[in-house]
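Just one chain is shown here, as structure tokens, and it is the form predicted on its own.
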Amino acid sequence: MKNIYLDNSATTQVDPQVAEEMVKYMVEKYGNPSSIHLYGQQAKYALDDAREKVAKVINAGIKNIFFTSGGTEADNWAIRGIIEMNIRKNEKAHIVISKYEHSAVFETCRMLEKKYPELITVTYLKPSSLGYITPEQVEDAINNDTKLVSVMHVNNEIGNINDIGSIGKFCRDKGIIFHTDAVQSYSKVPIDVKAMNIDILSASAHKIYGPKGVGMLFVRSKVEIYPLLFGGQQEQGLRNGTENLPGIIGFAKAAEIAQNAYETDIPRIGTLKKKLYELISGSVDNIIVNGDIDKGYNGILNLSFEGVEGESLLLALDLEGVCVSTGSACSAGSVKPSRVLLSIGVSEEMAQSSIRFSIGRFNTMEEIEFAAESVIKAVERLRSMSWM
């Protein structure tokens, strides 16, 4: 059997339809959207059309979508763009985030409170043992200086889906800006920025079978955000620089495909996840499910295998042609246990024994069955070696 890719939360295969569409804007319609001649106008029309397709997924207006180089840039801009407005006024700003936010949010907040200790404070909310952040936690954490709340929609390691609609409503009622990192949920879990009272939202193309190096930030019209880049008038003067048109076209095509295939893709992926867990748990004892397997996102399954080092299991599976992860791609190479798993109360030992399986559009039942068989054999072999 060919190699089996079960690391779709790290990145996804570019859908062939997406790649085909992108090529047109590399070799045929390659104009600069800021140019006024025919080629430029063709590019500008395509850019506007792409913005509309990306916005449609979250029920947003096209003027509220700003293209970026990816989710990390979008997250950084969301946090720094809001807080910069307070720093420039020399006003105190309190930020509320979860302990298991993506590093693009988590490390940005840590940097701000270290750089501006007199102005910036951050509260880090601890998720429940099942991996949820509740509106009640946010309510208890805010104070008179709270300017921003950031809670991710779907956690990238355990797949939990937070109730961002309720959190958004609470923040809107209190006049607090609410940002959500939707990199893992965009086009995979229903999002309506209006109904959910979302002020700012981050997303990325390469998590939805689009190209790497392109993402977007949704910013509600009444929200003031400091510009990310200076130098021109692209992206309404807030994120200057010539737009990555082929990448944006790819993002839009991927979003369009995902939206049209949602009713079939997501249930099918859920069936594959359920089968994978049933096969592994039916033959391997002493395993722990990290997160909420019943209510979490269909594509993520995080398991800890007692008595097995996660890195050793990953390498054993890789030799069998099964590609998985021990956590988020951004922490690959780290010897530290997952910050996400520690935040939900998993012990260091079990956190270092974890594997994240993330299933995607192009996986098949045959691949799932082979992967499960490979896991069962590898765990049995590694446990026998460690207990010798």
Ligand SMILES: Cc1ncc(COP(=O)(O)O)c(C=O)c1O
Given for the second form:
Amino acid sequence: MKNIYLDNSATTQVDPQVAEEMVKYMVEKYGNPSSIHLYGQQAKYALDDAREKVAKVINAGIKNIFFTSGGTEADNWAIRGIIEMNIRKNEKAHIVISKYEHSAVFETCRMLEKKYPELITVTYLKPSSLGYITPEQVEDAINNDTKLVSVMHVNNEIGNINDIGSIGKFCRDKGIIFHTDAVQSYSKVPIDVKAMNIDILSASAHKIYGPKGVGMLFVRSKVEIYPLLFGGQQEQGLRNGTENLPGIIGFAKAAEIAQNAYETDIPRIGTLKKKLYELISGSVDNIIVNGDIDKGYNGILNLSFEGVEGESLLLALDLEGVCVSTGSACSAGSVKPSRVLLSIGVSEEMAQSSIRFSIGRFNTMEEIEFAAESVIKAVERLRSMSWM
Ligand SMILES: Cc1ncc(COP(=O)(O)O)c(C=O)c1O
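Let's see the other form, the form predicted together with the named molecule, since the form predicted on its own is already up.
Next comes the full complex, and the chain you just saw is listed first.
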């Protein structure tokens, strides 16, 4: 049996059609979009076309898409770019985010409140035990200084899908800027930035079978954002530097494929997740599901196995060729439980016993059955060792 990759929320295999398209823009059409000659024109045309494809997925205008080096950069820019406007005016700014935001948002806010203690305050909303942030929580948290609300669309560890349309509507009515981290949802869960009243949105190519190192920030026309990089007036002078054209081409191709395959991909991935859960829960007792398994994103299944250390299970599965992830982070030699799981009220012990299975377009039913069998065997073995 070949290796089974069930870590598609960490990153995805580049679709061969994407790779093929990218190569053309490295070895044939390698011009700089800012050059005036034939090569430059070819590159500029391709850049415009790519922007249109990436924008279409979220019903955005092309002038509102700014290419970045990935989701982390887009998230950092979204938060800092908005708050910088207030800092420059020496104006107080209150930010509302959730406790389970990705570190790209979470740590940026922590940095800002530490660096500008007189000006910046942050409220960290606690998700419900099922893993949701509600518009009512946002409403309760805001004050007269609230300038920005950032709530992620799909949570990367548990797969919950937040009602960002309602949060967006609330923020728009109050005149507060609303950012959403859509890195895990872009092209996988329907998004319409206009209908959902989204002001700023981050996405990343490598989560959708595109290349690493490229992403984008959508910024609504009326939103003022401070430039991220200064230079030669690329990306409307807001994110300067020669564009990563092969990466952008790959991102656009991946977005186009995902959009065309949406109707088949997403339900099929959902069937695989359901099967994986049925097989595991049918044979292993004392497990808990983290997040909302029924309404969450089809590709993410997060389970805690009582009495089993997540890291040990991950390594046992790895030996079988099954690649998954734990939410725990290794820092200074100790394994810390996932901030996301703790935020939804999972105990430290169960958080340390969690595994995230993330299923993608290239997984098959045969792989799921093999993975489930490997999990059942490994849990049984690890439990018999620890309970001896
Ligand atoms: C929800 C979320 N936001 C942001 C990021 C960061 O994206 P990138 O890896 O493109 O920097 C990730 C990556 O795991 C993510 O899952």
